[in-house]
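First, one chain by itself in structure tokens, the form predicted on its own.
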Amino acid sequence: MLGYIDKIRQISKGLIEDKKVDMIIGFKKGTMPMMNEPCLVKSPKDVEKLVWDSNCGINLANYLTDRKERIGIIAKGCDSRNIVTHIIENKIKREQLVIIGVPCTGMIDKHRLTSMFEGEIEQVTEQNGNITIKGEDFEEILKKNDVLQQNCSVCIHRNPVVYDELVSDLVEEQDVDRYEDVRKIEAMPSEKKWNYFDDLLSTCIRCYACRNACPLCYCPTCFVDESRPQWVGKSDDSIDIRTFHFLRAYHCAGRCTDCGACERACPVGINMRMFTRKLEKDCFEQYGWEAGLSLDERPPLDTYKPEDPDDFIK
């Protein structure tokens, strides 16, 4: 993916020297390794700090909330997805934006790498498919594709959905089994589920990194915070932790593109896109339903269809 930076900046410096665009929502190299960290370009020379490779995890559609200029996003699958549902819920008009379409073939997993090595990682490249790690006193080559974050294995959706320029031709989607982790869970019996989540939230802080990373979180106050009514404690109590967790999940019910942005941040490697994946999984096979594919389309849960199941109703 290195190869797209050229005309990334390309595209970029176009659309500013025309002005159809009043800033550039991109990315550029971070101050750590595996950190590329977001950025704002308004002018043709600062488009010279846009880049692009495997550290790009972080969602830029959380960048567009209620903005009122005129956009080019640089967007990958997942990202273009969630522009498509800021669009459907009225947090950015169609029209402000110039999406710059990034196919993409995956994001390194900066956890899992982290915990590979003993040593600081001080320098991560990437070339020909493999990814190069050093560090004061280790230096090694890994395969791209056995360093993805857990998500990146298995997307579907790896190109852009809705774009107005394209960086590169098209990357072939991959045909992998999504939810077997997920129906593994489904089967287990109630108690042995209910030790898998205590364990999986044990080390939950709550920092609310995977709530602000999040591009569906834009809530002008969210639950956790609201006094009247109160829905749930501020303790680390594990059942505050546990409400925290459902409540949030269930706010992204139809809405969640399993970007992977929220187990990114988490500053402890939590995986709670688990939640999120088994409502995703649950609205793909009561509703045939995949969030941000369509602009012409309403999610699951905010319409209504005499056809909607309704066996749950006693």
Second form
Amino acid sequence: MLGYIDKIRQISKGLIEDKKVDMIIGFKKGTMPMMNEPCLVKSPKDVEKLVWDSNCGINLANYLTDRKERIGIIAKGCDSRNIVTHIIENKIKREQLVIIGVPCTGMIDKHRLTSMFEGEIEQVTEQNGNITIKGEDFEEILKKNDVLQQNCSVCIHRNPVVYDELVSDLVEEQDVDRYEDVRKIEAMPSEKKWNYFDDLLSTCIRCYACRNACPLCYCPTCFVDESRPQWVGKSDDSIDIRTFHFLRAYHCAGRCTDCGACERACPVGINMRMFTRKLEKDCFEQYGWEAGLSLDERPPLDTYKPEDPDDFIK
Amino acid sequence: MEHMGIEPGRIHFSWVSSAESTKFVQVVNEVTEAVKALGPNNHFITKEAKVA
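With the form predicted on its own in hand, show me what the form predicted in complex with the partner chain looks like.
The next block holds the full complex; its first chain is the one shown before.
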């Protein structure tokens, strides 16, 4: 993945110089290890700022919402699916975009790495599928595939689904069982399920980082911020917290691409994908739908088909 | 909802036309019976905030 950056810079520079786009949305190096920041590049000399490595987990489609400029955007598999979702939902026009596709081999799970070491991680470098982690008094080499974000390790759409330029050859897609953990929860009795989610959310501080990082959450006023009417309690009571996560997941039903931005943004490391993935699984099993794969197909929740399952209606 | 830990049988969906009064009565009876059988749901009771 490291080799991509020269190509990314070269394509970006070309696009800006030829005035095909007004800006490029990409990543620049963050101030802390494993935290690359999104950045907007508007002039050819700033193209050098752009980077690409295994810490680009944030979903850049989040920065497209309602933009009027012509934009070049760097997109890995999940970003490209969210771009498609944005186009379907009229949040951006396809004509405005030049999509620079990046075949992806997964992003590093920074929560996991941070918890693996006692000291502070000061530097993370990668080479040939290995990650070197350096701190004040330790240094360790790990295999990248062992420390992938959980959503990346079960990703089956690593290659962008739409693109105008491609920075490298497409990578091989994984053949994995995506829903093993969801099935585990499904098999639990109700009481156990309840307790599982209680545990899961017990550390939530309702900072809404998950919502802010999510490319699907673009409502001008989010239901949790609304106070007339107030849909949901704003306290950190466990029921209010659960209602927030539950409703947010529902708003993403049939739209979530499992990009993992919510989990990555969470400061306390809650695996809130356990909510969205159940909905994703249901969508796939009942409607054969995976979000963001095609520009020509309407999502299952805004179409009707006679064969839609309806046996839950008595 | 069931995935999150609400018991199966507590939530019901039905489609009743305004002309189907008998079906409406039947559905209401079925729902109340099923929910009574499950007993009270204590999950959503909010405890009063603790004051230090």
